[in-house]
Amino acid sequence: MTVDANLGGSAEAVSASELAEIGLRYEVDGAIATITLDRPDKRNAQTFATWSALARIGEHIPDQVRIVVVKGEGPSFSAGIDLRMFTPEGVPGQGSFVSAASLGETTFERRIADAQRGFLWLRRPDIVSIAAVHGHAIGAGFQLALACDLRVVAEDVKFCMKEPALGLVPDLTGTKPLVELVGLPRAIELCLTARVVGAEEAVRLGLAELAVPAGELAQAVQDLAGALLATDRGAATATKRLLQGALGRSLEEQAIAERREQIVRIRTLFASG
């Protein structure tokens, strides 16, 4: 299957052998879907192939489903960008930076933002996206995680902001959330210095909700899973949209959307007729 890397691929649903070929697999369990990076030889290396298919997963999520789990196989969560796009040759069918540098500017641009929308939609206030990170999570792996809502992770996690450290700014979404987690003048220590954050620091910093043992994992995030679930989703969608807004709202900005998510729920629960 070759992927546009141009264009982020079709908007049709994603079959499993595509997701196999480019390196991941999507399980959908009532009302839990299960995005695994699959490729533990590559340390779960993404490419241009790896964004659009999440794209489109996001795309397609069943209605049903309020969970959404992001986790690598094997070692590690993800080592961040293959490294075969620094050459010339890049990754078969999909180009590489080289090529890409040769693009239009509006061509670029949206090469780029097509890479992000792999990204966007794990914030959507319909879903509670948690990333299940143990191992290196490097840059674009990095990225991934901070584009969920809820990160646990294990005592051998690895986060690092390599892109600066390779020339490049990080660019898929994760500056964001990663000012707005740690704040600026941390922001900027972490990403300009690429060191690693080791668990029990990303837990001080805000990176992190939950730091378990490796083998305890799986289980922390059903249990976290589990809890989130026992909320009724209506208020859950409204809360986490209210809690989405309050940083770019004034006070009483955020009193006038919390008086009309309200007014929404008490007529849902309890107007007749």
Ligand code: CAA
Contents of the next structure:
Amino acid sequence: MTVDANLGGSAEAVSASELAEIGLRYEVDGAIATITLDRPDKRNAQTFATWSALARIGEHIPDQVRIVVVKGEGPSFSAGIDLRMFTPEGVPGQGSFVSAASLGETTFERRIADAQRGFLWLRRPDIVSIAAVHGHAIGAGFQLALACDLRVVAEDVKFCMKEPALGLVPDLTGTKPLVELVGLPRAIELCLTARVVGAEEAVRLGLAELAVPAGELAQAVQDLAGALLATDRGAATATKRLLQGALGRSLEEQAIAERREQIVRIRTLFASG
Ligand code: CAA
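Form predicted in complex with the named molecule structure, per the form predicted on its own context:
Now the complete complex, all chains and molecules, led by this one.
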């Protein structure tokens, strides 16, 4: 089933044609939702409209969805933020960094927080998000891949955290997962040199779970989704929640969290009435 994405909600509805204008596609097929960055002629460059639409997709994901795949159309996953943001003219209707620079502190923070909402929901415990990454994943593109739980990459992948080289910081929620995945020294090295990380190194560093030839990326993601879906949803959600909390808890606190989740599981599975 392909959903005509009338996403409604508190914000203005996003129609499929509006999504197309923004450069996104959104499809739901049973338990799998697929979000495709679809502005291949501009290497899937992202704008504030992209992030706002991503947030609204997240708010309206149907209950049956357990897997969210994020991928890119054309030669690149995403070349990052739309470079028009660096010009005085900016992106039509969305301003530019030049106009943003004079915003008040609260408004400015809210604007960035709104952008980050497009990324944060991908870590919800009740779904598993998979980035299918090929070609360039630069800046916001790298951060979108980092926002997902898992990354499957094509052998031509090129990750690059370009923001510091442009005088900025990565602010689309990418710094925490990056440090968690590769460790602090490597994260500093990658960000402050803005060097490119290819597929083999990405797997070695833990940035990607799996690297496959470009022609096999879609099948590899489908196979992974199938394997994830074979696990009971309640157990998968509770286990992801436990694992996500593990780094922030002591061993004793984690043991308590395990007990609590397990009591719910056993009662759900075995209570006789
Ligand atoms: N924004 C807008 N347009 C972009 C773009 C971007 N980020 N990246 C590529 N494009 C456009 C090009 O302008 C070009 O458009 P035209 O055909 O109209 O001229 C088209 O996409 C194809 O680009 P290339 O000819 O450059 O394609 P390529 O395959 O030779 O190179 C690339 C691909 C290496 C990704 C190169 O396009 C590139 O370096 N892009 C810019 C990457 C970048 O610096 N991104 C910003 C990162 S920082 C960030 O995301 C977050 C932040 O700052 C807060």
